[in-house]
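First, one chain by itself in structure tokens, the form predicted alone.
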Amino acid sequence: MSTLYDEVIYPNTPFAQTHPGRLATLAMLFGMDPAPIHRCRVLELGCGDGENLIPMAFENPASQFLGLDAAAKTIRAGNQEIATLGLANVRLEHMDIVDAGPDIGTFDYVIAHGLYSWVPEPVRDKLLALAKAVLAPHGVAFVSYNALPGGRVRQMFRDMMLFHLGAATELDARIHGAREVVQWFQASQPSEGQSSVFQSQVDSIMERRPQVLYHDELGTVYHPVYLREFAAHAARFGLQFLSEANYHDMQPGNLPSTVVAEIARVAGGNRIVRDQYFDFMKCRMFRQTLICHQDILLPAAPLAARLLSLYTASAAKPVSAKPSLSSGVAEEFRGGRGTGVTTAHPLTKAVLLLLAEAWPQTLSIPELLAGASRLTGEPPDPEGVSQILMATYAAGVIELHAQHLHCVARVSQFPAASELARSQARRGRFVTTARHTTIEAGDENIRLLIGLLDGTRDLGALTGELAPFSGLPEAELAHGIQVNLARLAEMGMLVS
């Protein structure tokens, strides 16, 4: 039977909070053992075309991955892409989540993405209780939803839209009749003083792609819940709340430290009513949840210990051209999403300069702190390391991940990407890059270019070959060709 989605396919895309090194970087600090990302069993609800499953199977391919989708048409599609890709071990399945059952099997880490608030309870009962019917002891799910109280703004929207076109079907006519009202919305409001609330929904509709637009703001289900009630929702089903995919969306960020002490001491030390306060406070309208067997006991908070086993990267750049590790010098770091740390403390400083020399490389914590020992001419501090990486982690400027990445920081003299994302290039705009995440290679020049980069080409050989295309003298075609590689080095396009 056909679906909404077969009519209207939903643009899919790898989505790195979702990645099973991300869940198992959380549990392991939950003092979880998850199974290893290299050698794991993943199954993905509504997975649509497998965009977002299919980059994991093919960077780990010693591991198992399904899944399942009620729409014939993306499954076909994405099937189309696995055989391209010759992958052996994932598969695509058109089936209902509703039909499926225990006989599917077992996983190690369970992901339902854009799904929770856009079906009917009894298939949300559903997701639930298959999730706890197939999750490894030790296994984590993934679950992402609207959340409220944010989501009464959203629900404004789209209670506007939805009367404002009426009848209207087709897709072209409901974005545009949708989009509308929204001007008109954003038109009668005062040029000043207008809720940052309002403004960042308006923008996020006026800018989204209009497929999303239809399936998730003008959908047929609309379900908004309090991270208490998804927590109680998932009780039901022997299931509990472990952490939120982004640790630092469950800090208080910018909220007041007089705000913050009251929530601590309402909440006597229970997480789920501090966040819920936090949420409260922040507006918030979404939620990407990690839930465990409810038998698990799990620490108030990260076991720092646990850092040793990991790897960390960020993005976060010094300010100033040469950086000081000198004591009571500042020093400002900048990373992605507004995130950033101002520090005069020397083994801080040092640790975030080495990874800032090593992005999108990530480190181990043993390489961080033989590099922080020496630049600082200081012994290992371990204990030290760990609190500024628990800090800089929930401040959302370093990354935290249970695997090592396969990107390199430099550009070498064979260059190279992964066979994925040459094939990618060849094909369309969209290219997943080591850190699963996806450029939109918009320039034919730079998918040509993704395409050559099979470790055989050094850059005269590159030049070359992209010559007949550029129509650029040759000097600065080579130019144009190093700065390119240097910025998909950057995004994490390159491998080793």
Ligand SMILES: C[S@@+](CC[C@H](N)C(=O)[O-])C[C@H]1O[C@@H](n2cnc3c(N)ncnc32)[C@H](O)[C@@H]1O
Contents of the next structure:
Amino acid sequence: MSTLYDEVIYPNTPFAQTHPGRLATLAMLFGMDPAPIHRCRVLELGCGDGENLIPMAFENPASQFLGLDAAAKTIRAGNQEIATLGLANVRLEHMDIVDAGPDIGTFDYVIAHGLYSWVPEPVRDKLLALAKAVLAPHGVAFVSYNALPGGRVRQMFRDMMLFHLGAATELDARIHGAREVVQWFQASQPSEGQSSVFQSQVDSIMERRPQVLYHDELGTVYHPVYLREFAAHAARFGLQFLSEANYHDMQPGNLPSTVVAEIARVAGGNRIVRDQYFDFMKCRMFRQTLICHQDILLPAAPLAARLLSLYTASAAKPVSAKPSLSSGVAEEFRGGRGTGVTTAHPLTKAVLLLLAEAWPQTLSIPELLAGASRLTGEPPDPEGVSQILMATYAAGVIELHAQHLHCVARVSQFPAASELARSQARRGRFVTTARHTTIEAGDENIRLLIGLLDGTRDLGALTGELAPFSGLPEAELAHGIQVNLARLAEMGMLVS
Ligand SMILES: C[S@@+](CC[C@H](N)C(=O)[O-])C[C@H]1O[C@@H](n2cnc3c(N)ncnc32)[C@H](O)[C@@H]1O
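Return the form predicted in complex with the ligand of this protein as a structure block, the form predicted alone having already been given.
In what comes next, the whole complex appears, and the chain from above leads the way.
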């Protein structure tokens, strides 16, 4: 039977927050013993055409991956890509999850992204029942959903758009109508003082790709839930809240310390109650929640000692050209999406400088300890570094990883992109990085460049091969290639 997802194809992409490495990192921090990523089993429910799962399978040839989706067309497209890449460790099956039984196997990681809030109640129940049935004892499931109370704001826009659309069914008509009424809404607001919650919703609707808007906001089922409702639903199936996939999303953020203290008093150590209050204060709209078996005893907070077996990276860069490590000299480090930190603490500055230098490469904690000791001239300080890493992780300034990422920080003499990236660049505009993120290579010349990066060509050879397509003088072309290679390295596209 054909589904709406066969008629209007949902554009799937890799999501770093669903990667088993992310799930394992949080499980480890909360005291669990998750399966190693290079030898694990992963199930994705509602996998679409496998664009999230296939790069994971490519990177981890000794791990096994299974994707299920009710839309036949997307499964066919994904299986074609798997055949093109010759991957034997990933299978996509055309199956409604309602029909899936425990015979599909046991899995260390289960991913259900963009499913829970968009399917009817029996499918939501089945999603959790299946996760319970197939998860290994220390397995982790990722479930994303529209959260309340912010979901009410989304609901208000959804109601307005659906009211305006009437009986229109065709993609273009629905998207045109939806954006039209949202523009009316925007034009009707006083220019000063429009609520940022409304404005961010307007921006999100106007920027969203048509197929995503069609399904996410205008689909037939729309079921946002409070965190406490989701946690209670998971508990009915023997599963418990472990963490959010983005750890810094669990933090109080900019809430005033007096409010945070009051919430802590009322919550009395109950993480669900505390985080539910945070959701109310922040008008939260979306959650990406990790759950695990209910019989696992979880600590109230992450275990700093577990950091020692992890890897870390940070995109934050020092603002000053020559940052000083001296005590008392404040330095600012700025990361993406408004994250950053200003500190005068020598060890913190040393840690952030080392990570800035290494980006997008990961450093192990022993590497970081040795480097920081070298920079500060002090003996290695595992406790101090753990505290710095926990605080900057909570602030969203650093990343933690369960394993080294394969990307390199510098452009080598013979730069290389993965075989997957090269194959994707030859076929389309979306290319997966070694950080499990996507770049949109809209420019044909960038796609040609990525396609050539098999580690056998130096700058001269790349310039020679691209010259017939560019029309630029050779020196200008070579300079452009160097600039683009540096950008690709920064995004995690270059590998060793
Ligand atoms: C919003 S898309 C999300 C796709 C992908 N996980 C992502 O986040 O980009 C929802 C996907 O779930 C699939 N789906 C919906 N109901 C399903 C069901 N009952 N069983 C299996 N797949 C289902 C759809 O076909 C679609 O591919």
